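Listed next as structure tokens is one chain, alone, in the form predicted alone.
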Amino acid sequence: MSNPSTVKTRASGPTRLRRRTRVSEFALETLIRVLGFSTIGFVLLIFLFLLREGLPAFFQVSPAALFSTHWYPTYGFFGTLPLILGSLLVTLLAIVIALPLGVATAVFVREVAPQWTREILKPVIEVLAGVPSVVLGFFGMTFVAPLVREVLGAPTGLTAFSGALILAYMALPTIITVAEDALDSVPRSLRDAGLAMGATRWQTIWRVVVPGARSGILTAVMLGMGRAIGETMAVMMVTGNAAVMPTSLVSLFRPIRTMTATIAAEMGEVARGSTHYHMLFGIGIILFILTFLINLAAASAIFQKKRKGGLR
């Protein structure tokens, strides 16, 4: 006969194991919750600090002066309109350049390239995202700017177009990686259905696969735009840093100044607590609002298309 104590020990073994497993799962879930809420908390703390330092600017400077066309803090002019338009000009032009190149590269990597080529290209693209912005800014000053000046006949190579070229290069790895993942998520059945209907391989790619990945491609564009509009060092080194209004197409080949470059260039020399100091934080608030509106518009567009059944 079995010893009752031995039977009890054998029965308690799985019980202790289940209890230990539940404790481990609870500890892991608690750690994940703490990390998640701490991330949100850090973002809120940063935003609250931005509000604390930047909100006084909106009371010290009138709305008409705040959105005027002159930024000369030394003489008391704090017009942010040239900075806002300069940031939007460089960012939109960079996305116009990077979007077709990024989507085409993602299609090649996912749909066309053989397996050995894909295994080489994907790590190379990811490595490009790690190039420091100051290195790209130096490259833009020494190579891109002289090339723009000589080829396009611009009076200076430090222009909005030069900055857009550098930002497009910086946004490409993000767009390619996210778009390639979106293309990979399109079901194989859609490709097979397109080919079964008599479509060629390229027709299937451009009329079935790419439309099926529109939500992911739109996400890639938004991430690339966020990467471009928030860039500081490369833009400050390449765009010329002239706070002038970009009012025509000729402005593409003239110096401009962005919001991020203004903050980086002037924060180190400004007197703490002055109107100029608060205005730089106010520019940060404006930049935060613009980025939030862009992301909100993209999320709204994706949600509406999903409700209509336009995206899978």
Contents of the next structure:
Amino acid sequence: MSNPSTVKTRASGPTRLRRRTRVSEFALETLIRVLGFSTIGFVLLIFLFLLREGLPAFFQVSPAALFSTHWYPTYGFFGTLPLILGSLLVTLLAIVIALPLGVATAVFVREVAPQWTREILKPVIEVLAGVPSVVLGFFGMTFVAPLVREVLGAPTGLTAFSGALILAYMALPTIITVAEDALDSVPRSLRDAGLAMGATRWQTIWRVVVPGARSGILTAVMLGMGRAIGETMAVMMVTGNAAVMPTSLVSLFRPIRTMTATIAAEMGEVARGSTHYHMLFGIGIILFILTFLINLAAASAIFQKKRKGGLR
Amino acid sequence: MNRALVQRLGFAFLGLITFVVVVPILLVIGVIVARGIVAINWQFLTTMPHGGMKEGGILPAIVGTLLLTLGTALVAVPIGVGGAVYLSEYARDTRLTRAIRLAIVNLAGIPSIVYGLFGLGMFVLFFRFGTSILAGSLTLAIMTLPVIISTAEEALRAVPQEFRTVSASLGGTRWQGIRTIVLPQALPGIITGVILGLLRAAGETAPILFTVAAFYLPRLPSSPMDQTMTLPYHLYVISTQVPGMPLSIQYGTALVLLALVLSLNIVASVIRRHFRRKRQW
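Other form of same protein, the form predicted together with its partner chain, not the form predicted alone:
The complete assembly is shown below, putting the previous chain first.
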């Protein structure tokens, strides 16, 4: 320390080595930073390319025609309303089915079931999350639709209802997992307080724990909805694909067509650069914005919970 | 009314609903296995389809799905793990970091068919890759990223802070600590996440409709620029586009796809469980 020159000569070899590792380390850390930011880039790229191919449609088709009630692309009718309503109908119906099932299952798994039951149930629900949507669609076509047809006595089993049923089960793993996390994050002290007041476990669950998990359950619903509205293959195979306006309750048991199915079914046959081609990308833009808003809402609920984290 | 009775009825009701949720899941698996197993034999798995796909095997679809998944892994794993390392080890809680997290949530929520449109617009048309394994792998890789990043980040964060502190106190740089201690400790969790992401990619149909998939191509792909048949798209084709298709072949194809995806699923959870038990911290 008192003699810097000796230190310098002794350390010259290792120092040079260290500098080289420092340079390569700097390069690596820069790369990692770039990779970290890459997701923002990908989202922007996706939106950019959707706009590039889809925007022309909004200039070629007037806004009034865009939201008219007829979708006959071969005759130049590009009314997206039946498709948007079709998507909304199927999605909402799916959530109406999946929400009570999902929350009840989450409560059962998390609060009621004994350990061994839980260890059987969790993997089974995980398996459902892993089943490819085309397999569920295939199952829906060959097994559920005939069942629906027989029960309803309808001319076809490929209906909005069959689609919603399949979608509900596809959304269930998401809803159950997120709702379970929400129940789990309700502090123990609240449960104890409920029980100490003389409430039964059942009363504590419904009056204390579930209300306490409200925001998390809302997140679960939003995420499930995002999943359902964007689902393509299963919906295309099961809903019958008729682009008609759902006008009354009967429409639930008639064929219907969603935005996603329209893109998937028609993109293969369309001429590149035609209005129809741009229009399909235009539907993609609508879907992108819709799911973005839904996920933003879900994420803001998630972030809210995190910000309060210190107190829990 | 008796409170204990209410509770017992309530719990029974919840159990009943759980039953309603679980039984169809088992039914799906059971029906596909029972009806598909008759179609499965060595020839079905290892020969080309012929006779308008109504005869022969599904070899090109199996190989196509495996190649596509491999291509997806080659792109998605380095980007995903790198991104996770950044989020867990480097990022501070800034506006930018929050934007990254929002982007990940958003990527995870984009409908698979929109990924298909994006892949068509960017990789197939703009970059002129054509409908090819390359274009499909890139599309699926971007779709898989959020799964890999979130699970890998979770695995990295689970490594105790003390490990990093000790590494730094011994004179290690931040990167040395990550490379020699944090990453190896988080590896099982990262592998689990990668498998979960890839099995999702392997089962997807919508993103590859316009980027890879060949309706009927009875030969094996020879380069990344080739089109290929894939299992999910093949199942879609033979169940909706080909009239008079024997049901046993449809169920057989569904079973092969299901078995591939579920066995990967099981591998992932075995790895997770094994290492969680072995872990000292």
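The shown structure was predicted, so the numbers you read here are calculated from the model rather than taken from an experiment. Numbering follows the first chain given and starts at 1. We call the rigid core the largest set of C-alpha positions that still match within 1.5 Å between the two forms.
* Is residue 63 one of the residues whose Cα moves 2 Å or more between these two forms, with the core superposed? -> No.
* **Angstrom displacement of the CA atom of residue 294 between these two forms, core fixed** => C-alpha shift for residue 294: 3.3 Å.
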